[in-house]
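As structure tokens, one chain now follows by itself in the form predicted on its own.
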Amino acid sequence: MNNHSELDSNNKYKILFVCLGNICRSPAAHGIFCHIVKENGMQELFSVDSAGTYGGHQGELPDRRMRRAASARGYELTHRSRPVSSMDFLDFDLIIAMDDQNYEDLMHLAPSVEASHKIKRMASYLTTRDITYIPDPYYMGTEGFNLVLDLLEEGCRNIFSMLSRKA
């Protein structure tokens, strides 16, 4: 489904989460959103993936610290890192950037004005915190990974709520 107007069982709404290396934030958002979709029995309505603006971790599992923090909350992160491709702008209905640099990089990669309209900031889906980006937990320690998971859980719940109302 490419027009954002409705969700139906014939066409899955496709969401791509994007961060820098696709080893912390975006695979965590990917796993959280898939968990929410499964909990609500709506797997037939959504297709979810994640990617990075930097391809240096291609093929790797998410960072072990993120996998450990996510596992403690019941999320299994098994996605293998991949870089954003030009086809992503055609294939996905919504492309969600974790921070301003990811957003700007995606805007430069977008092949058309229409494609750029698919790009949104994850922080725009937060309602209980006044922040403009999802911080990269890579150098933040355990507290950073837990903070990022808190933010992603809220953002993913709000995205799901917004989209499922259209179902």
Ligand code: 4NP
Second form
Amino acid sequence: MNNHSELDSNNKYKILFVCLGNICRSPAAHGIFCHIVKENGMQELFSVDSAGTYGGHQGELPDRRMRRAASARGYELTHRSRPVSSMDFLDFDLIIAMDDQNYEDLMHLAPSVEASHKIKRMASYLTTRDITYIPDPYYMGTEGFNLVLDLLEEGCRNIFSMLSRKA
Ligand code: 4NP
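Would you mind giving the form predicted together with 4-nitrophenyl phosphate (4NP), to go alongside the form predicted on its own above?
After this comes the whole thing, all chains and molecules, with the earlier chain placed first.
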């Protein structure tokens, strides 16, 4: 990871959330993290995006079920799905994978050892649960989407605290 003690308005800290389709988990994490940044008036310091390791949903809005569950918590998800690119490893300071497969796929795509050090697992930022990955809610019911949002809210708050403590 780059030195994020350099959080200032001339040098935004860039964070990318990644899942498989970029229509459920990562756009939700993206929306939640943006919400936290805004809540803390730190929009000048962070740049946030999300992407998928699979490009088959490119251009689509997040899954309707995720948009509905997120909206009920005050997050409006408007991101359009896009695939991860090799440029992302140069552009972003921190790349957060939702599950082990995303992590492995990103590790294979990383163009250098330095770039691979930017990749972290979202579950590594969970402090209240013994969970190692963010489950894919695509084939789950409403409870699955709400569980994912609970996990992402906790992980995003912890990532934000870690980064802003170092500001
Ligand atoms: P996501 O969920 O990776 O959280 O966006 C999925 C979305 C689509 C598919 C799988 C997972 N799919 O197979 O199309």
